[in-house]
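The data below hold one chain only, encoded as structure tokens and taken in the form predicted alone.
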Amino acid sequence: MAGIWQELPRFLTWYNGIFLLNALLNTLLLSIIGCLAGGTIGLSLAIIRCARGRAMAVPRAFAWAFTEFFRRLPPLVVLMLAFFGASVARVDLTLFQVALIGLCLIATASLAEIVRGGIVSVHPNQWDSAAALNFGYLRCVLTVILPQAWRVIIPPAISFMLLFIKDTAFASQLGTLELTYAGKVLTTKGFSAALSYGTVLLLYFALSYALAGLGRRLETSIGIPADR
């Protein structure tokens, strides 16, 4: 403890403060633009999923298969096939935007999970109600069935945004500036681990926390308990 205090005039600069500053908001980045895509993409292949008809056979198959998929790779391996893919593909791309990209991958297809469970948890008397107004797929789901279902998505829908900030740690492994590997840095700098990773354990606690709090009073705005 004596030497944390010591090290502490030293970490304190001005440029480790703007260094820091530079991975956190590269780290809410990566969290917001990720839920964004991921929440926007899933809500479309949940849709898709939930979808009947021989027409929507090919649509409904892709859906199924890349929701399965990316749901079952760790995210360090989809952040390694995003990272390798685009070597491949030879696309120009720095390594924030390959981490962004395989962090939408992954966002979206929990998101796509977390949708369609809400949308099948709304009893059948609603479709066949909509049915019964001549409402289409498309309309039914958007004005009947997902106002009934938000209820059932927004609590496992911030749960998953509170991990999925903690996921993209993973990041650092391509060499992105984001929290985690703003500890490596300082910690090659000559800086304790325990000073450094300290440091960006209550970055992360501040941006979680930050987050739950606007999930709660979500939550609180569309009717769910507060204790659930």
Second form
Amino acid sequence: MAGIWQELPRFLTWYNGIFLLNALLNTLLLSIIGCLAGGTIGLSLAIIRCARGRAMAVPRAFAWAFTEFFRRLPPLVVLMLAFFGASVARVDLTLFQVALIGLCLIATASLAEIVRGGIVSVHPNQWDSAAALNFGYLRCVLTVILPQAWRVIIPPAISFMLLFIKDTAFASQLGTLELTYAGKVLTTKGFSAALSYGTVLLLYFALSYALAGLGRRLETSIGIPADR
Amino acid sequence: MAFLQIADLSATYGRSPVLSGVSLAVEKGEVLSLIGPSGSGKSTLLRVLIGLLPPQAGSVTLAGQRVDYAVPAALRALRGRCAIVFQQYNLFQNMTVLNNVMVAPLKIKRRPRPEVEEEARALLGKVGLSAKLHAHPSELSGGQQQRVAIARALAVKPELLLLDEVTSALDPELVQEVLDIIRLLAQEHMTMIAVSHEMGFVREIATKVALMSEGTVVEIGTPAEIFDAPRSERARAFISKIIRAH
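Okay, that's the form predicted alone, but what's the structure of the form predicted in complex with its partner chain?
Complete assembly follows, chain above in first position.
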């Protein structure tokens, strides 16, 4: 402990501060863009997957295959796939962009499944009523089903997003500057692992604590009680 | 040709046949009541008519036009003229009473909001729910929910109203309030097909009664013919069972 106190003056420099802030910002960007893209595309995939009829057979099969494939792979493998996929396709991307694509794939597949779970949780008689009143599939989903499914979707979606912040740490394996990578760099600069990773731990905690608070507010706003 | 002509209609749930060769005709302003034991295909017939279960064979002709259930446009046209009220009300749980009644005319028929709202308020007044416009379905009794469901069905101005055991899920003291509304609709000459277990009510409002058994129509006639002088053995057995139960 005394060692950490001795290290602190050397650690608390303007340069390290900017470096950590940059890493924090990248973690935040990976998390937010991943969740937003994953949420939007995942929602679309879930809606496609729940559609009936022969005309939707191909998009439905694609949505199913995409969700099942990326949901079953470890996050690190998906990131490696994105990395090597980009090199094979000779697409010129930064490491950050590659990590972002990989993380979006992971978030999309997981959130698609969470949304699908919410959609199928709504009583089938709601579909019957809507169909009998001449609602098309998309209108039924948007006006009747999803407003009832949010209560089922939001809690696991928030829980996933909090876990997802931690998944962004895998981006460090590609050499993307984010919090875990910053911890690694700081230790190689000679700071103790306790101080470097301790700082990283605090920043991860602050980030997920703030997002958890936002999540709780969102849950309360749609009428999900905070505690029983 | 009758307003609604059903000829040799058959349907299956998976591989099990649930309707086989049903033929019926309903004239404009008539109230056809479907009676019969549970599992005889009464509710299934209504689900086929509104296009929730595709028919396997046979034909349905509404106002002189044969309905092709495989063609989305034909199905939309049919649902523009028919409405159904379900046994379990099936109100949209995320909407208020008023919005439940307004949603189809507003979003599907794309009619102007002030006009739709005025009509919806009038319909809800008719079913005695003016005081519950902004309540959600979960805040209403079963009878009230069913009355909202009737108002919602009427809001699309159907030419044919299908009623699927609309009082079966209700507590006995709530049955009457729903039957009163249907009685009123019958007096206004609304064309209806009603599946019902309320035999006294069937006798009172139906102009025609069809007895169904094992997915087919066993006997059809006026209430007096069916209840007082059933011709077939199956009809006699069913009627005598009902009389004993009452």
